[in-house]
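Next up: a single chain in structure tokens, the form predicted on its own.
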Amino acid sequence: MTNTPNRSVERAFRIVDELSENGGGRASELAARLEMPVSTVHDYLQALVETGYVTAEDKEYRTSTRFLEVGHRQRHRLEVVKAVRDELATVADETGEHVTLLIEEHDQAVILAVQEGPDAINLFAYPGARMPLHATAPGKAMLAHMDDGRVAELVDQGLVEVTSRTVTDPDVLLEQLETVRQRGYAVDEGERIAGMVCIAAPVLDKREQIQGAICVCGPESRLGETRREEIAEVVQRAANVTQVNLDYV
């Protein structure tokens, strides 16, 4: 049995990732960055163009909006998206800040939905954006409710430093996760985005299994201790409503 088909799929997605991360490119540029023959890259690009996942104009290739269609369909199949309903908008109105719904996928926190309040700072967040679990409030909110063995596996992979405030000490992270479990929400202070404070509450189902997290982010200058406690109450309430809604999706 050969692994050639698997390698072909891997190469195709390496090319797609490279196009996505760099906003497009020519076959020769992609080949140089990926260290693959130009002819091979060209063949893959042509196949991707024919399937509609890549566009080509003046020998410049870019990912197409077909990926938006696929992602949109998958997002709406997820029960937590249906369960959150109007909660994100309510949280955004009450806090005035930037609100997101995230899930865990492939050991990362992934944004599913974004809502901006009237005072929100544009964080260029979008559905599908991925980030390290340990460096974000929603990631910690979800980690706190995962099995100890799963958390240990993730920690063993290494805690990458995103900013100077990112927690990279496993013992410190585990202490923080215990605090999250005790008080019901997580906080990160500039651990992923310098100058921003994020507060997140876990969304659990009726079996107490983690389904996602609702997060509010705002500048440190606006989110003092009192304000953080107020926002924590809002996100916890929204997470609770979402949990109840999950029973009826």
The other form holds:
Protein chains: 2
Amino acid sequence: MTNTPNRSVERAFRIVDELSENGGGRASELAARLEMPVSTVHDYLQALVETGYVTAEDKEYRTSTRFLEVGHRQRHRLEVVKAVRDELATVADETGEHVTLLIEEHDQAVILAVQEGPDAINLFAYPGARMPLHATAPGKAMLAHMDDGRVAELVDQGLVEVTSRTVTDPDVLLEQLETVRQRGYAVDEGERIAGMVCIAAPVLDKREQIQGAICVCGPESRLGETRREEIAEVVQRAANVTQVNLDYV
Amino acid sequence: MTNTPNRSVERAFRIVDELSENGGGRASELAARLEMPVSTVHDYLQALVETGYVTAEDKEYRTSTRFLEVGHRQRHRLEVVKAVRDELATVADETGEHVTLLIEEHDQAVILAVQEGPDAINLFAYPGARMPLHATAPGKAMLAHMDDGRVAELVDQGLVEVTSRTVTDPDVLLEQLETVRQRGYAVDEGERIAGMVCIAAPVLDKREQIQGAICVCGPESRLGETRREEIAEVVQRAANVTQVNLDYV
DNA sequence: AATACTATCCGGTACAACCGAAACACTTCT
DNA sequence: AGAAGTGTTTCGGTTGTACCGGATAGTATT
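The form predicted in complex with the DNA is what I need now, so please give it after the form predicted on its own.
Expanding to the full complex; the earlier chain stays at the top.
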């Protein structure tokens, strides 16, 4: 399967990743970290600058705003984003908490949009941020509506423990997914970020295909039993409206 | 100068660009557009999918959310963005119009953040969007504080006509830049988008280095002489506050 | 079923990526 | 000032792999 898939491309993006993670760097720095000859890295950086995806400023290389551009263009085209437009703001208003729209990509949950309600906790959440599916409410909401085969595959790859509360037992996870299907929303209690509770509802299209999830996050202290149910209501309603928008636009 | 800067890297990003512009595509489509053999394009797509920067969904390839991630991370690190944080919203509120923060990159003006006021015209403006420096108010605001040498270089590369009102005469441009320096803000009257007037103030750091520009855009009909001066006031104040934030954080 | 199209696989060859080494640019010591 | 250290850039020969033509498999269209 991994049939030498063009080494140059792979290396180029390895360098981009490295730049992105460290917010830039010098040629030799990167060479050391990536264990490549300095001259090679230098060649790549030169090529990357040429493409416009990397900027050089006095020997200091950074990823350029082209990434923003490409990312936003794609996001703009995703139907879910259009469909959810006003709903996120409404949910943020009604709950006061931190609201996000996520999709599944490459077996991960990826944030597409963030809307902070008046009382929102300041999470490090930004468009493009990704997280494991099994360790988050939105992830579980989406998993609950994916093929059994894919879920099994993911389970086989191992359920990474993000916090001490993360569900790592396959049986427990499958049971939870069943619950999600029954009541229509998913919950995560400090399974990704200690002290944070998240409640998420899946967004399906008319073919019952999963298109994303809407998620509300807040501190455990503020989200008692009744409050959670209220939020679940709101999130599910938003997901429904989104589904309608999806199908009729 | 163009010393064979790694063809694979260049081609990989040519493909990414093409994908981004058309919101995705099939292998053969891209091959035709880029005038490359199908098998070659196929190889590249495979490699790109492997890196995670492109997703394949039933033969249809798209740029992935990785671009969003990389873009946002970088933006997060840019000092200007932090410094301008609340100012954009304030300006949007006070003017009611469409407000943006821009920086210069690769000889272009690039939008980093957008804030729409209550009466804002719906422009196709998103983070990462880029435009020529000489054809916009923020561009001219930044040009006015760049080295004469760089300005001369840009002029030499030719002043592209975006609309019929775009300044294409070097002498006129240089004169306008002088005016910008004198009164502290730049104006563009339908030079990039017909019917739109933009007013922008430069954000400088303590070394008088240009760090970006804050820009307000609105329809010509709404922006008479006095209104423009009011907006210029507001924008300049915001740019000043930003500068202070920049220097003291 | 036959046709047309596109995606995918394969493998030999030409060519460009690769990297060692040397030149160059800057700092930072003595 | 000179020297030594640190990091960047240039250069060119070799070697590995990107490249693409052609074959095959897969899918849609008639």
